[in-house]
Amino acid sequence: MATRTVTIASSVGLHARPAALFVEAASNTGLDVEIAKPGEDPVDATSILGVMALGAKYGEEVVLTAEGDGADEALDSLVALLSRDLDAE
C-alpha cells in the first residue's frame, strides 16, 4: 500500500470546488484511494460527501493511501493537486 502525507494548500480547505476536483482526480485513478487526517479513520477519496465530511482545512495535513498498480504515481499526482490553491485557479 502506497502512502503520502500532504498539507492542504487551498485557502478554503477541502470544501466545495477543491473537494470536487480532488474527488474527480481520485476517481480517475481507478484505484482504491483513501484520505484521512492523521490519527483519524480514513474515508473513500472518491466520495464527495466523505471528503467534505473530513473537514480538512487550509494548512492541515492529510494522509493519502492507495493500493494497486500505479498507486505511487497516482498518489504523487493527487499530492501535487492538493499542494496547489485550487480555489484560486
The other form holds:
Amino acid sequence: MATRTVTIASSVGLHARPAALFVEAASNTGLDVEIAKPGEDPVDATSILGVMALGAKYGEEVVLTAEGDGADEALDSLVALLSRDLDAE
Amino acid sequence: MATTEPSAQSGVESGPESGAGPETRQGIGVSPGTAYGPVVQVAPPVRPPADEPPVDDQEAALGDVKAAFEAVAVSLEERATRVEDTAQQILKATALIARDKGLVKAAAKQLEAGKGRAGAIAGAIEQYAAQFEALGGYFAERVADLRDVGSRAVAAVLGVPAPGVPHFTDPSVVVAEDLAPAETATLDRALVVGIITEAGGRTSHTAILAAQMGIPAVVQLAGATTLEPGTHVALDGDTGEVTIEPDLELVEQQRARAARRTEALGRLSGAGATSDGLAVALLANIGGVDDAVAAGALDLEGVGLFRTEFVYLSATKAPTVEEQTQIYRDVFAPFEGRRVVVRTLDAGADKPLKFADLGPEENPALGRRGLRLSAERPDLLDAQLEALAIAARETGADVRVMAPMVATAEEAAWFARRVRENGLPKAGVMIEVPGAALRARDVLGEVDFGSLGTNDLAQYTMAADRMQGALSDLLDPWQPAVLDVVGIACEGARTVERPIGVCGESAGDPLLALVLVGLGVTSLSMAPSKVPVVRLALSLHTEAECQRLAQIARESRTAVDAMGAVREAASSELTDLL
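Got the form predicted alone; any chance of the form predicted in complex with its partner chain too?
Following is the full complex, with the preceding chain placed first.
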C-alpha cells in the first residue's frame, strides 16, 4: 500500500473548486484512493461529499493512501495537485 | 443555517419612508443596484410522499435510485455546457455531488431500513446535510446545493417535473427560500431584474452569482416565500431594503438614490479625513491570506485587525515558527508600506486549541482566554511574535501587534515587554474589557496604541452573551452605555497621547463611525466593502460636527433614540444616500 502526506496549499482549503478538481483526479486514477486527516478515519477520495466533509483547511496535512498497480505514481500526481493553490488557478 | 447579520439597526424601522404607506422590510443586500417588478416564486423542492411504502425488491429499487441520481447529474452537465465560466464550474461541481458513491451507499442503507425510493434519497441527502450544517460556515452554505440535488433526484424517481423557476415572460423579481446554484446559474438576465431569498448569506451561491451577473439581490428577507406571486416589489441590493407594492414615485426615488450613491462613492478616494482635514485611517478587518490578498488590492490604508486564530484552530500541534512565518509573509506582502495591526492568538474554552486546552469552563467568555491563555502558555506567544517579526522584516509592512482581552496595566506592560523583546517596534492592546476602558490612561500608558473591540466591549458592558441571538438589542452598539465606555476610553487615550482605533462592526456603520470619531477615535477598521461609505460620511462632516453628533448620541436615553437623533442631525447629503 502506498502512502503520502501532503499539506493543503489551496487558500480556501480542500473544498469548493479545489475539492472538485481533486475528486476528479482521484477518480481518473481508477484506483481505490483514500484520504484522511492524520490519526482520523479515512474517506473515499472519489467522493466529493466525503472529501468536503473532511474539512481540510489551508496549511493542514492530509494522508493519501492507494493500492494496486501504479499506486505510487497516482499518489505522486495527487500530491502535486494538492500542493498547488487550486483556487487561484 | 446562515448567520444573522449583526445589525446596527436592530429595533429600528428602516428607511426614511417608514410609517403609513407601503411596507418596507430589511434583508441583506448582496448584489448592488435597484430593481422593481412582479414576484415570481420559485417552485419549492419536491419532497417524498409521507405514505411511501417500503420497497419489495431492494436491488431493483437501488437501481432506480442510482438512475435518478445519474439523470440529475446528466441534466446538470448538459446545462453546464450552456452557461459561462463561474456558473459552469458550479453546475459541474453539483453534478459531481449527484454522482457521489457515498449518496448511493447511504440510500441503500435507507432502503434496507424500510424507506421507499424517494424517502431513501431524501434520507441519504439529509444525512450529509446534517454533517455539513454541523461543520458550519462555508459548509452550511453548501447545504442548498446538496438539497437541490436531492430534490431533483426525488422528482426524477417519482416521475414529476423538477423543482425550480417556473416559465415566465415579463421582467420579474425571482423569490425563493434559497436559490440553488443550478437555478441561479441558468436565470435569464433579460427577464430576471432582481433576486430575493429568505435564507442564504453573503457567501451563498445566490450572492456570488447574482453579483457576477449584475442582478440586484437581497438575501435573508423574512417572509419572502409568502409574498403572493404577481405582487410588485422594489428592492435595493446595497441597503437590503425591500418595499412591497411601492408607489411608482418611491421606485423612482430609490433608483435615483442608488444612482446618486454610486456616483458619490465613486467621487472619493484615498486616505480618510473629516471635511476640515482630521485624518482618520480607514482599515480592513481580515481573517486569512485570501482576505489579505483581496483587501490589499483595495483603496484603503491597511489592516486594523488581522485575526490570527485560523493559524491555530485547526492545527493538532502548535504551528512552528517557520510555518507561521510563511503564512504571515503571505498576509503582509500585499501591504508593503501600509500598516497591518495583528491581534495575537485569541482562543479560549469556546475556541479550544487541541495543543493548549486548559479544560472546560463554566463561563468561557469570562475565562482564561486571549492574553490570559498567553500568560499560561508564553511559549505560544513567543513563537507567534518571533514569526511576526521575521515576516514583518521581510515584507516591509508596518506591522503592529496587539493583545486581546487585556484588563489591567500590568498585563499591558507584560505584553509590551514581550513584543519588544522579539524585535517588534509597536505594541498595543485591545480595549474590550470595561475595566481596561475605564482605566485606559494607565493601560494605554504601557503601550503604543489601543483598539476598541466594540462587539466584545458591548457584550461585557451590557452583560449580554454575544452568542444569544435573543439579546441582540442589548448588544446594539448604539447603546448609550457602550458609547459612554468608548468615550471614557478615548479620554484616557488622549491624556497619555496614544492613538485609539475601533475594529468592531460599528466602525463600518457610517453614522456610528461619525460618532466614534467625535468621541476621539483615530482609526476605523471594518469589512472592506464598508470603507467607501464611511470615507464619504467623514468627508461630509467637520471634527466639531462629529463631536456634536457624539454628544447627541450620549445624551440619548436609548439605543434607538441615539441612532434616530444622530441620523436627524447628520448631513442630509449623507443620510439622503443611506
